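Encoded as structure tokens, the following chain is the form predicted alone, with no partner shown.
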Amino acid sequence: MGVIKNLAASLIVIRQSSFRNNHKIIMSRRLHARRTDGVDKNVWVEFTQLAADYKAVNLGQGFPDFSPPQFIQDAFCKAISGGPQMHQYTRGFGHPPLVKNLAKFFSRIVGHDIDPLEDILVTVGAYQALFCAFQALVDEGDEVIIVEPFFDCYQPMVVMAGGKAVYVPLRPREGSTVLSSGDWILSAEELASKITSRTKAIVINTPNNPLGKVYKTEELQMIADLCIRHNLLCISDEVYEWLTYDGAKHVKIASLPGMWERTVTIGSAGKTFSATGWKVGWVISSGHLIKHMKTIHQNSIYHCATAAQEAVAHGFEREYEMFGNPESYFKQLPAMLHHKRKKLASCLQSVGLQPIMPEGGYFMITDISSVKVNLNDQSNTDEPFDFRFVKWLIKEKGLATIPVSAFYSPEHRKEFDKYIRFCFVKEDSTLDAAEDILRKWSQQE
């Protein structure tokens, strides 16, 4: 028996040693894919957690802290109580009632008959719509021109698709006092100079996040002319399309001559109906482009929540009938946000800050270059000024915002690190709490 016990113990030692050696062999190999190199950091993860840790008044993250309109809530409740089919899979590329209503609604805006089954892909929010577009249309070595400032996921999505991001910034108009996002312009010469034989697409965001710029028709025509001349695609992120102020008009670049066949338009029910947690988005484009995005979708997400799509379908059906009327939510929401935008701007001006009045969207940026604060935290001296300022504002004053340089490439970040972004799509009580913090701080100075 002693021999058997010794033999068994020896076998256990050998097995454990073998396991450890195999484990070392496995662990010595590269675990993560190279496409994830350099794209692991995320400004939303970092600053959302920081705001939560310090229980800050949150004007950072872009979501309403008020409810969606009652009619869309009722549509959702009706959907989830609408029988077994509302709790099961629907058509993978988009719930039939939703794609039908999207096609009907946007056909008259674009001026092109949109095929609901061929020209639309419903996605898990605009985020997945963007992912499908970049994965399906950007190949290894392709260059993608991104107009800055840009929503921060564009660059990592281009990189993970094997492409190279090339940047052209909007810049404040020279020789004038910059008071509006309309004073930030895109240089036609600078944009044209970035186009090479490897350029595949130009990415724009209108209304822009974080700036609030709404591209004018002549600006879009300049971009369209370059796309047509050089046979480029245009990926147009238009999630804030209904949120324009002071007479600014949103124009879809896909509606311009020669652009339907080469434009990928991104939309969001979350921003459209103030229901960001529903995560319903879409891509509208020519079927010859959409079919490649469907391939990515069916091999990743495959399907979006049926009940949420049903509710959004009812929302667009209502808005089609109400379009242009005062009862339309697409009229009521920007009117409400116009008030909130003015409220935040007045608050910032009252404490000596100079906001850039946005023509559209959820956000307002302000210049902080005149603010004098002690940011001598040695742990983050390598960070841009606005990153350090926002962290100080959260930790010391309890107010969360977002650094604007996060929306720029490393090569241009230093030029724009004296701005921070506020979200004004909040209850008045939230804006009042932020105003109270700013006034108390101003009085201490």
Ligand code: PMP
Contents of the next structure:
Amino acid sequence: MGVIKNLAASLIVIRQSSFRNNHKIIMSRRLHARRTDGVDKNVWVEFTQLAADYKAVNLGQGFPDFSPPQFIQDAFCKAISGGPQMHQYTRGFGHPPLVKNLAKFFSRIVGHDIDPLEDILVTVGAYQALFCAFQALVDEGDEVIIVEPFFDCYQPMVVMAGGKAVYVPLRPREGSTVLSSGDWILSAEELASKITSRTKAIVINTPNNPLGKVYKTEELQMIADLCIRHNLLCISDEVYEWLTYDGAKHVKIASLPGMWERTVTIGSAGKTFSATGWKVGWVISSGHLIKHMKTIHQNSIYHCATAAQEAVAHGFEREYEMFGNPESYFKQLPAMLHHKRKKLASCLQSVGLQPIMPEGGYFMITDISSVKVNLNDQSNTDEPFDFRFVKWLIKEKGLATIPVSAFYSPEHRKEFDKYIRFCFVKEDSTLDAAEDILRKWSQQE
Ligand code: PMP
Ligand code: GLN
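Could you present the same protein in the form predicted in complex with the named molecule, rather than the form predicted alone shown above?
Then the entire complex follows, led off by the chain already shown.
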């Protein structure tokens, strides 16, 4: 018995040591794929956690802190209790009622007959739409021109597809006080100068996050002319398409002559119906481009949540009927945000900060270079000023915002590190709480 016990014990020792050795062998090789190098930092991961840790009043991450409209909540509840098929797989490239309603709705806007089965791909939020677009259309060595400031994931997505991101900045108009996002200009010469024989696509975002710039038809025409002249694709992120103010009009670049065939338009139900957690997005484009995105989609996530798609389908059906009426959510949401935008702007002005009024979207940026704060205790002085400032603001004042240089390439980050972004798609009580913090702080100065 004793012999058997000893044998068993030595077998365990042998197994443990061989496990340790194998473990060492595994650990001595590089575990990660190179595509993850250099793209491991993420502003949302970092600042959303920090805001939560410090229980800050959150004007940082862009999501409404109020419920989606009742009609779409009802549609979701109805879907959930709509029978077994609502809980099972649906068509992988998009739930049939959703693609049908998206096609009907957007055909009228783009002025092109959109085929629900060929020209649309439903995705897990606009994020996955962007991912499918970059994976399907960008090859090793391709250059992709990104207009700065840009939604931060474009750059890592281009890099992970093997492409090279090339940047062209929107620049504040020279010589005058910059009061509106419309004062940030894209130079046609500068954009043209970035195009090489390797350029595959230009990425734009209108209304822009974080600036709120809504591209005018002339600006889009200039981009379209370059795309057509140099045979480029245009990836147009339009997740904030319904949110424009003071008469600014959202124009789809896909609707300009010659652009349908070469434009990939991206949308999000999260932004459209104030339901960012549902993660329903879509790509609309010509079938000859969509088919390659379908390949990425079918071999990665394959399918998106059925009930959420069913609810969004109802949302678009309703909005199609109400289009242009005051009861349309696409009118009501910007009307509500118009008021919140004004409220945030006056709050910033009252504490001596100059807001740059957004023409669209639900973010507002402000220059913080005149604010006197001692950031010496923020250890990492290599970090851009706005990163250190926002960390300080969260920790010391309990107010969360987002540093704007996160929307710039690593090369240009230091040049644009004097702005922070406030999100105003928030309850008035949240905006009041932020105002309280800013006022108390300004009175201490
Ligand atoms: N594009 C832009 C410009 C965004 O601000 C966001 C954030 N919502 C996305 C894409 C991603 O959208 P979604 O939440 O639908 O994935
Ligand atoms: N699009 C949102 C923003 O700009 C949130 C993005 C995210 O949390 N990843 O705030």
